[in-house]
Each structure stands twice: as structure tokens, then as C-alpha cells.
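Encoded as C-alpha cells, the following chain is the form predicted alone, with no partner shown.
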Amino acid sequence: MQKKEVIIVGGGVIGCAIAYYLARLNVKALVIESEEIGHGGSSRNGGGVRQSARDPRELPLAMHAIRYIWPNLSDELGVDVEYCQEGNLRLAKTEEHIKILERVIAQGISLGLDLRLIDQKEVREICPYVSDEVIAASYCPTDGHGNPMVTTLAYYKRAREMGAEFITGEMVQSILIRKGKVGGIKTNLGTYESDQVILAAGYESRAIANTVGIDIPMQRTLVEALVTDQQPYMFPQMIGTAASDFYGHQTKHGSFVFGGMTGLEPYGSEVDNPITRSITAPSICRAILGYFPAIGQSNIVRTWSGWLDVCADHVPILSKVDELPGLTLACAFSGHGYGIAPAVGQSMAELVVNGSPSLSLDAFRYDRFQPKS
């Protein structure tokens, strides 16, 4: 079997984006996905492309992607990824909510983000459909949203056109070592040789890394989403709340996509399977109606659930592994991966090919949890 230049484990938006940006650097990757392309978190999220309320370590990636990549991504990939940059409203109903937003805003402003607190009157001017109970909001005019599944498939399509290979339905079982370095991977159907392996398989990356003695401090958390039938166009903003009880947006087709969790999902039955719970969608709907009563006549078309790969400090791991040359990690995105995927894909490709990316990834090293001597 021909030796591969780079093997990427995981065919979500991160893996497909890395494959595309590697192809731009004249490196043809092999992507191996155990299910179908975009089967995991990339098809199970709310589509936010935001800078507001991010960890300060992530913000440079988000700002770079929004300034330099997202505006032209549809043209670049030849597919409409439904990117809409009409701002992000994080809504508040109480004085305690406002205090939460004030902390978020102060942090964002300190890092150069255009983010401000707006009163009830301005909230209603931007989005007339909010409830009278909303008394304030944080507003970031440069935030927005896109279509996660379409974006994933757009990266996949363009990467294939540029020479990347994709294999689906094959499960990676372990990493192979040759003379103290990465030698490839073993799947349930065979082996593939390569000096470079990138783990971008969400939570499954942890078990694969464990096969060579590398542990990634993350766990999986269930999140649910729902989509409504087509409705008259109401607002273009990405919506969140200070209470974090739901998030979402109206798509260009008119349907609403919302997501959220109650915190009780781990205590339900079938906790090992990503299935919808009887408590979650009703909870999300009650929260939505408390902020947007005009959506009350919508019909829920379907609900779905999926795993978040949540890191111990809620920030991804984007790093080479010093102990095993040739192994690179791109996982533990903690539900924040879609919006920064273009910047991550670009940076990881540069890291693998050039040794260092144009954007610093020092804050995302895998060994940041190790005790300091």
C-alpha cells in the first residue's frame, strides 16, 4: 500500500478543513471517518460563527476567521455555506443576567472586540420580535452564523477535487509506531502507513491517543438541537442568552434552528447513546417562547442530539505531541469548533507542513495540564 503524506482521523468540519488547507499547501491527505462525513458534531450544532463570549485564548482564531476567511468562503469553496454576518444578540431578562453580560463585554473589549451592552429599546430596534421581558443584551455586530453541514461538505468536496482521499465506514483502532515515531494507523479493515497522523475525531480521539500512551483530558456531554418548519422571515441575528438556556438562528430558508441542554441529560436512560431525551426539547422550547413568543406557532420538524468533546478547561487542543513525533491533535473543541474551523484548518495545515502556523497555537498545547516543575 502506498504511504500517505498525512492521515487525518475524523471527517467532521475540522478534519475536512484541515484536508482542504493541506491541499492548498500541495499536501494530499487521507481522511478516515468511521461513519459518514459530518456525522458527528459537525451536523449537530447551532451554526454560530461568533467571537463574543469566547475564551480569550480562542478569540484570535475566531477574529481571524471572521475577518479574513468566512466572508469569502462560499466563493472559495464553490458552495454557499449560508454565512450570514448580521450580529449576535445575547439576551438578558434580569439584573443578574446583565452582570453576566457586563463581564463578557469587558473581557471582549479588552481584547479588541467590538462588543457592547444595549438597552431594551435598542434590542427591539435590532430585533422587534423579542419579548417585553428582555431588558438588555450584549451585541457584537461582526458575529453571525452559517450552515454546519453544508460547510463540512463544502470543505470535503473541495478537498477531494484538490486530491485528498476520503474513506468512510472504517474505524481507526490504534496508532502505529515505527522507530519511536508515528508509522501510520490500524483500522478494523487494515493498516495505512504515514509519518504524520492528525487526530480530529472529537471524543473518539481520546481512545485512539490512549493506544500510544497519550491522554487527552476531555469527556463527552450530550447536547440537543431542533429545527422548525418554514416561517416568515423575522430576524438574521445569531441569538443566545445570558442564562445559556438556548441558542440558535433563523436559516435563509425560514426554519429556525435552536440548541441547548438542561444539565440533566447525563442522568437519563441510555446515557451511552446520543439519543434525544424527553426533557430536553420541551425545556428548550419553553425557554425560546419566553424570549420569542412570536415563534409559538411554529411546528418542530425534528430533534436530534450529539456529543460535545468537552476539554477540562473548555478550550481545544491544537498541538503536536513532542513525545511521539508525527502525532498532532486537533480535538476537544467543547462545542466551539464550527465558527473557528476555517482558522483551525488553516493553522493546523501550516503547523504540520511548515512546523509553525501564522497564528500562534501555544495556548492550545496538549501538555498544558501537566504539573509545572
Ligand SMILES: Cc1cc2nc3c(=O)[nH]c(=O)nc-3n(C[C@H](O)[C@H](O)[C@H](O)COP(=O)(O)OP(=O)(O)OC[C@H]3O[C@@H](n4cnc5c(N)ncnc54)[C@H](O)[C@@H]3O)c2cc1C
The other form holds:
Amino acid sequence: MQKKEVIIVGGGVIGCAIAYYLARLNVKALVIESEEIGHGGSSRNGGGVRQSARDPRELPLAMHAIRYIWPNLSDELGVDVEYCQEGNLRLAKTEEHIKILERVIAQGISLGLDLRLIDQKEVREICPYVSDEVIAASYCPTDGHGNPMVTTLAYYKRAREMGAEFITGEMVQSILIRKGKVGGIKTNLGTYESDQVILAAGYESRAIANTVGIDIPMQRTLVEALVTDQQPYMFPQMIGTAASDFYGHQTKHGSFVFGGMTGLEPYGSEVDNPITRSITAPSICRAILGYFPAIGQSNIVRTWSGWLDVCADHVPILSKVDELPGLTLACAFSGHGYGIAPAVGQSMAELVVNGSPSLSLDAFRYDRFQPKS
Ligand SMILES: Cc1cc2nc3c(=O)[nH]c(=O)nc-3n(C[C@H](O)[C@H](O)[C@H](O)COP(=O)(O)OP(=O)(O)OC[C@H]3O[C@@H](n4cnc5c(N)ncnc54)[C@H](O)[C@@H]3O)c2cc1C
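Which structure goes with the form predicted in complex with this ligand, now that we have seen the form predicted alone?
Full complex below, order starting with the chain above.
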């Protein structure tokens, strides 16, 4: 079989975006996906495209994506990815909540983000449906949301049109080494040769990297989300709370998509397949109704769950591996990889092709956890 220029393991939004940006640099990647395109977190997520409340290391990626890529992405890919840039409100009900927001706001402003605290009156002007209990919010007017499944498929479609190859239903098992460098990968069905392998397989990247003695400090956590039936138009913003008990938005079609945490997630993640439980959706709903009583009229159509690949320090690993030339890691997105996917895809393609991405990825090196001598 012909040697591939680059092999990408994983056909989520990250793998598909990297394949697209590689194609723009005239490099034709082969993407190998064990299930179907977008099977993982990329089809299960809440669609948040936000800069607010980002780790300062990740914020430049989010700001770049929102300033330069997201607004034109639908035109660029030829598919409406339902990007809506109408701001993010993070709601507060107590003085403690306001203190949390003030910390987040100070951090964002120090890095040049347009983010401010607004009072109850202004919150209600922007979003009249919030409960009277909401006393303030952080407001980032340039944040928003998109449709994650459509975005993933749009990157896939455009990358294919530009020459990338995709194989689905084939599971990568290990990385092959030739003369101290990457030689390709082995799957359940055969082997593929390449000098460049990018691991973008979410949590499973860890087991694959383990086959060449590289470990990635991440854990798997199961989180849940839900969608309601179609509702009259209420608000376009992405919503979160200082208490982090739920987040969500109203889609273009009128349904609300919400996700949330009960606090029990780390104790319910010892399962093989992503499942939903009876505890989580009611918990998310209680939180939502405490902020948006009017949404109580809607019906839940579906709940689902998905895995997060949570890194030890909650930011991704976007890095070449020094010990094994040709191996590159793009994983551990820790629950917020969708919004930054365009900037990550672009930067990873540049990293692999010319070794120097236009946005610095130094903060995301794989060896940041190694003991310093
Ligand atoms: C419920 C939920 C809500 C979320 N909300 C948001 C949000 O609002 N905003 C945001 O930015 N992010 C959010 N996220 C996180 C976001 O979905 C992820 O960070 C993002 O999708 C990561 O993309 P990925 O391509 O790295 O991973 P994935 O989409 O998981 O893709 C990895 C792919 O690798 C494949 N794979 C695994 N093992 C192998 C193998 N051995 N061989 C070949 N292929 C393999 C998998 O099948 C999968 O398709 C949320 C996640 C969840 C679950």
C-alpha cells in the first residue's frame, strides 16, 4: 500500500479539522475512525463557542478562532454550521456567584477580552426570560454557539473534496516504529505506513500512545445533555451559570440544548458505553428552571451522554513528541474542544507541515507534567 503523507487517528471535529487545514496546505491526510465520523464528543456536545471563562492558556486559541475563523466558516466549508454570535451570559444569583464572575472577568480582561459584569437590569434587557433571582451576569458579546455535529461533518466533507481520505469502522491499535521514528499504525484490519501520525482519538489516544511508551495524564468522565421540543424563540445567547450547574442555548430550529453536571460524574464513569442515568437530566432541569422558569413548558425529546477526555490540568495536549519523531498529539480537550477546534485544526496542520504554527502551542506540550530536574 502507498505510504500516506499524514495519518490522523480519530474522525471527530479535531481530526476532521486537521485534515481540512492540512489539505489547504496541500497535504493529503488519511483519517482512520473506529466508528463513524463524529461518533465521540463531537456529535454529543453543547455547541458552546466561548472565550469567557477559558483557561488563560487556551484563551488565545479561542480568541483567534472567534475573530478570524468562525464568522466565515459556513461560507468557507460550504455548509451552514449554525454559528450564532450573540454573546454569552454567565448568570449569578448570589454575592458568592458575583465573586466567581469577578475573578473570571479580571482574567479575561487582562488578556484583551471584551467581558464585563452587568447588573440585573441589563441582564433582563439582553435576555428578558431570566428569573427575578438572577442579580448579575458576566457578558461576553463576541461569544456564541454552533452546531457541533454539522461542523464536524462540514470539515469532513470539505477535507474529502480537497483530497483527504477517510476510513471508518477500523480501529487503530498501535503505533509502528521504524528506525526510531514513526513508521505508521496497526489497526484491527491491517497496517498503514506513514512518517507522521496525529492522535486525535479523544481519551483512546492514551492507550494508543501507551503502545510506544508515551503516557498522557487524562481521565475519562461521562457527562450528559438533553434537547427539548421546538419552542417559540426566546433568546440567542449561550447561557452558563457562575455555579456551573448547567449551560445551553436555543438552536436555530427552536429546540433548547442543555448540558450540566450533578457532581456525581466521576463516580458514574466506570461503564463501557456512554449511557444516561435517571439522576442527571432531572438535576439539569431543576437547575435550568431555577434560572428560566418559562422553559418549564417544554418537553424533553432526548437525553444522551458523552465522554470527556479530561487532562490533569484541564487544557489539551497539542504537541509533537520529542522521543518519537513523527508522533503528534491532539487530545485531552477536557470538555471544551469544540469552540477552539478551528484554531486547533489550523495550528496542528501548521505544526506538522512546517514545525512552527502561527499561534504558539508551547503551553500545550505533552511533557509539561514531567518532573523538572
Ligand atoms: C455532553 C458534552 C457537552 C460538551 N459541550 C461542549 C461545548 O459546549 N463547547 C465545547 O467547546 N466543547 C464541548 N464539549 C467537548 C467537545 O465535544 C470535545 O472537546 C470535542 O468534541 C473533542 O473533539 P475530538 O475530535 O478530540 O474528540 P471526539 O469527538 O471524541 O473524536 C475522537 C474520535 O476518535 C475515535 N476513536 C477512538 N478510538 C479510536 C481508535 N482506536 N481508532 C480510530 N478511531 C478512534 C472515536 O470514535 C471518535 O470519533 C462537550 C462534550 C460533551 C460530551
